[in-house]
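Here's a solo chain for you in structure tokens, the form predicted alone.
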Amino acid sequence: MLKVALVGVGGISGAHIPAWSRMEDAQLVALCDIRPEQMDRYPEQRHYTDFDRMLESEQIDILDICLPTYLHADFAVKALQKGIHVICEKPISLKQEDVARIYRAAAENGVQFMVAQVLRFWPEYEIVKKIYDEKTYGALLSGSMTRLGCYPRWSWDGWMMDESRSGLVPFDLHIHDLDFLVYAFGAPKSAVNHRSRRPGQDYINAVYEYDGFFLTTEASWYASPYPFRAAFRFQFERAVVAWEQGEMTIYEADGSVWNPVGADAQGDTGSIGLPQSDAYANEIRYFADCVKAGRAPDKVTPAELETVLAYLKAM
């Protein structure tokens, strides 16, 4: 039985905690947050407001980091140096050099580390990669990816709206789509970025160039209360593959139209409007299996993470 602790009981933990709780071979034994009231709804776990005390008091196999971005690297290294496996919410850091620092700490202490880049485990996105890899509908010609929402005034201490702590839209929101592009199609040859940034709002449009195709992306924190939405559309030689309004549809050139996944359950996770999906459980299951098998979680690689951070830094 894997013993697990989680630090940072904020918005995204509302997806991680249920995933751990449903696993039969893992037990979430402890939670840590500087706000004790955040843990009140989870009475089955031991509660800590001091991270060092939790590490000293608990015998844990895995630490799940759901903290604000600027804390990820230091907390990860501290746990890795104690021989604890670590799964960490995205992004790994705002600093490209932290990638090597974290992976070096994992290697030196014989433990595993993985960034929870959830789109790599999202069924609809995995289908796109499979179609691309197997050339099911011929070559990819173009694509578009959208990830839009409103300014996150709900974040604790306003950290998400502080560029030094969150990196704003590039590192918090656009990173999802860019990470998937690097994972599915490799590193882009080049990028053209446009950004409209004002106090209280931030919007990015980026076009990534590849050999034979290009991909247009957009991400936003609008000042107005625009509801969160994410979508994609990929044009292949013999089909358009789209995920819109929570449903994936393949439009084949011969006139066939079909849904390879089925409509997802409606609703949201926690307080931040995340669509329900088993992708969070998928990534956590994958990491736990890697820990049990003693193998590196190579679905997310340090080279890919460095590529993503380099493009984000240029925005």
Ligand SMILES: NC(=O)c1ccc[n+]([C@@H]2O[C@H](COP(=O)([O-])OP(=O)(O)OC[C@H]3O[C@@H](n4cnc5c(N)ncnc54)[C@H](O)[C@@H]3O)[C@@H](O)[C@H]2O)c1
Given for the second form:
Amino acid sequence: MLKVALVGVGGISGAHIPAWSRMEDAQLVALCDIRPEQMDRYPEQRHYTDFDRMLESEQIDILDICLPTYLHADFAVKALQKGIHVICEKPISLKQEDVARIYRAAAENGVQFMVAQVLRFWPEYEIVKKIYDEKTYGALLSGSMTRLGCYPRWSWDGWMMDESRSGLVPFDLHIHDLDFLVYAFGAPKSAVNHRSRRPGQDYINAVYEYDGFFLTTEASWYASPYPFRAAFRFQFERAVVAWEQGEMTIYEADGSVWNPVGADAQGDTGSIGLPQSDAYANEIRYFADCVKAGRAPDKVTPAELETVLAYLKAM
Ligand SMILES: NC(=O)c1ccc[n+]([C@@H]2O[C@H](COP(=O)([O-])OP(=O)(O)OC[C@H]3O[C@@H](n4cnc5c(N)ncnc54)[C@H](O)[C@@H]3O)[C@@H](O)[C@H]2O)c1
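With the form predicted alone already on screen, would you show the form predicted together with the named molecule?
Then the entire complex follows, led off by the chain already shown.
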């Protein structure tokens, strides 16, 4: 049984804690947050308000870091140096040099580290990668990825609105789509960025160039209460593959229109169809399996993380 602790019981921990709790071969034994009331709704775990104290008191195999971004690297290194495996929310850091520092600490202490880049474990995005890798509908010609929302006034201590702590829209939001592009299609050849930034709002539009195709992306924290939405549309030679308003649809050039996820998945079109699943649970399951097998979690590589941080820094 893997013993797990989680630090940072804020917004995203609400996706991680239930995922750990549902696993039969892992036990979430301890939580840590400087705000004790954040942990009140989890009576089954031991609670700490001091991270060092938790590390001293608990015998854990895995630490799950759900802290604000600017704390990720130092907390990860501290745990890795104690021989604890670490899964950490995105971004790994705002600083490119932290990638090598963290992976070095993991290697020196014989433990595993992974950044929870959740789109790599998201069924709809996994289908795009599979269609691209297998050339199911011919070559990719263009793509569009969108991730829009409003200014995050809700975060603890306003950390998300502070560039030095969150990196704003590029590092907090656009990172999801850029990370997926680098994972699925490799490093872009170049990027053209436009950004509209004022106090209380931030919008970026970036076009990434590849050999033979280009990808248009946008991400925002609008000042007005625009509802959160994420979507994509990829144009292949023989199909448009879209995820819009939470529905995935493949529009084939021969006229077929179908949903490759969940109940509508076609059984006779090869193995594209995937069950609907919780991507946060998928990433946590993957990491726990790597730890159990003593295998490096190579689905997220340091080279890819460095590429992503370099592009984000230029925005
Ligand atoms: N993968 C995703 O879809 C996704 C979504 C949201 C956030 N995130 C990432 O998750 C991380 C956390 O974001 P969030 O929205 O949950 O933030 P949040 O502000 O809601 O939560 C952070 C928590 O950390 C606690 N904290 C702060 N300093 C601490 C310390 N020194 N020791 C212990 N606890 C401390 C705060 O009290 C707070 O409860 C960020 O890096 C963010 O980028 C990822």
